[in-house]
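Take a look at this one chain, the form predicted alone, written out in structure tokens.
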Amino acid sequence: MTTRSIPVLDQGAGEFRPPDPDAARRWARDKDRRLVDKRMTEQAAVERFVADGSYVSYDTNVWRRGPSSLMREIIRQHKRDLWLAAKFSAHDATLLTAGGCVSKIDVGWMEVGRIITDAVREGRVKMFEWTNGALAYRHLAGALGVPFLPLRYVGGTDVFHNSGAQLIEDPYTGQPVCLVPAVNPDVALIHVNQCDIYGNARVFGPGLAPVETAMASRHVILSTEEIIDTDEIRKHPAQTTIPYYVVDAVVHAPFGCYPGSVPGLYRADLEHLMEFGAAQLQGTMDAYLEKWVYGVASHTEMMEKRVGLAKMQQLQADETHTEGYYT
């Protein structure tokens, strides 16, 4: 057999962390798949399983399912020194960045503005370049672990080389072909519509890759609208979007992706998401903060104090986008 060295054509700039799919495989590997009880608060969750310096995942965004009142909570307990993968983002990354929480930023895509502006120019946050396309495929080459995959895109953009992307020649084809590294993030932050107290977790509606994020993941924390019994997970098992052995932690929160919405359950505040907005032009996201995050001990708190019965009534009310969901 002819043996021959594949050309490196081009590799784009961009840090990463070294993919180790021998490790990755040996924690799936060891993992507890015991049926235990996971249920735990979101301050239990975060000090647990989210560390100064972890690699954090998550999928969607606060506009759609997204892991809100994990974010809040996250900061805090005041975490640092994390990096962020942006998939498809809205103002998650804003949101942390405010809080003083994050380092580095692999972006697909997400909104920028005075506060990730200011940061990176300021040095205290590093962007890397990817699309919502690689950041997925990378999360996928760490939930099969292997150490990259190859894609059919980003190879000769600006994006490419604000990555850690690498063009090589296929050895099938002689065509230059775009590979990316394998991620696996230390913790998963991802918001489901249904779970029962193991993990066994549905996901209804669009996502961003939250079985290849959660199956890439050491740790995965699941915040949940609704705890089920797991008998009804056993009657629909096609319905069971994460499996219950890759979960660690599963908070029981409603209205978890406030301001945002779940589609057939509430819709977003837009008022809300325009204080927010308002509050990163006017410079004062720091009241901001303590309003939402600071003043309150817990996501339950700031719902029933900052909130209310009566707007999350409302909310549930102009929902009306049930089709395919819950009924």
Given for the second form:
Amino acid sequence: MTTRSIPVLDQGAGEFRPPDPDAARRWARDKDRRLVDKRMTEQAAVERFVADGSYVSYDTNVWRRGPSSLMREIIRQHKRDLWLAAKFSAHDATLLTAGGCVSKIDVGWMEVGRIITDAVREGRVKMFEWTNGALAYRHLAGALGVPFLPLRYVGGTDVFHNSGAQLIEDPYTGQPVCLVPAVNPDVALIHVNQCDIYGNARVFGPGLAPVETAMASRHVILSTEEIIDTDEIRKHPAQTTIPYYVVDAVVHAPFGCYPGSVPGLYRADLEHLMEFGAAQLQGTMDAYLEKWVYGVASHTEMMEKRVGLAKMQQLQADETHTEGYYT
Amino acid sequence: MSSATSFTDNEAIITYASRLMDENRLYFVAIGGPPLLAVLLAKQLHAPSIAYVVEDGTIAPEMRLPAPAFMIGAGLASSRAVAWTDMNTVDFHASRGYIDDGVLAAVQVDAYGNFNSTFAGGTYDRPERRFGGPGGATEIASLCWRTMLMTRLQRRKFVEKLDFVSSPGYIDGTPGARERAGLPAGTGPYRVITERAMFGFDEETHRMKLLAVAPWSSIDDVLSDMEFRPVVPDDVVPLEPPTERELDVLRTQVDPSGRTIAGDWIVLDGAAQAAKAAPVAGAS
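Same protein, different state: after the form predicted alone, show the form predicted together with the partner chain.
Next comes the full complex, this chain leading.
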């Protein structure tokens, strides 16, 4: 047998979690295979599955179908030193940074204002440049249980130099091709439309990478608008995209994306988003966090006391286009 | 159609971009902002069945207008699509060669169409101004057959050297540079669209080339707002200002909230009007 080495033409200098597909398989091996009721409070889920130093991946973001209630709980529990996968993030990373929870961010795109900029400049947060697609794709590699995947972008940029990508000579075509390492997050936070008590989940509408994110991660926390009967799941199995055995926790969280939207259910609260924007601009984020995070014990309490039924009904009424989601 | 005499720079950029779009091509647009508005405007005005793909996995939506103020936060933006997929899936479609034109906004661009959406000033670790990051622009600019960039014409935006190359153009302009970086063959920047000038790229050198200049501007005026000198051919044509009809649809249907079209006003006086004696439609 002849061997030959594949030339590495160039490689980025960014820090990244070295892929370890066998470790990821062992996490999977150790998960419960039985249909067990995984419902728990957001407090319990975050306490159990988010540790200081965790690599956290969320889907989508605080503007749309994101796990906003879980993120607020992470801030409330003062988790520290998190490494975020900001693949098409919004101001999620800003919120978690304002809460002092973050030390590293893999960025595709995210809302950036003074909070992120100051944190980066002062060295409190370190950023690693990727792209939305490259991060989604790294999650796909993690989901497939392989250490890396080839792709035909990232090369020819400073993103490449600041990332963990490599450019190799493809052994099949002889042409240069880029590789990106798999990512297997410690914990996935995914807000879904519906799931049963075991975690069989349905996500409606276009998405980023909810399935890849769930499949790649060590632990999976679902927050859900609605808990439905398993019988309902079994009647329409084509609608299930995340099966129960990858899921660790099911948190019932109606309006869990607030202030963002869940398409087909409720719109984003623009007033709230402006309040957030103003708090960042005016340097009053502490007061914002006190009002929306620390000053309430739970998501339910926040919705009742800070948002109110009338606002919730208004946001539902404003989401006039519902075709395609629950039909 | 009557030309307008006052509009914002962003309205002009969106209008020019929309004129370049046709129904024979499939577009990949960012999730919001000027590129999406350009394709929506084209759909309203001259290309009703134009199809586009959005980074969130939405394929060929038929959004009812007027558009909502906050597209990302409203289901309407994805409505009447032929498919709702996800980010990896639409990137696969681009990688496979199905998506013709990527339409993107750039913060900073160089002579070879490489562009920056990461930071300006300082260093990567200590940026003076940090931006949102490459987002989906890197894959869109790498995988689609052609890339259209939309940006304002300013000296600090058309730079000799980018602070950070977030997304690739023709890299260093040498033949095969993109292929050597692992990008698909036969791809690259096609147009750079600003409020006063439209650029293409020289086929040989891959250097940005001035194609059209607005009647209220001039070649010298355009060059004075660029750090690098583009190729200036003899046949630079006039860039027809937005028409009243284009602006009306843009303002009342495509961006009724005015969030994206807001910008610096361009108000044409009589002399500028006279200067555009024989306007030529866009540069295509």
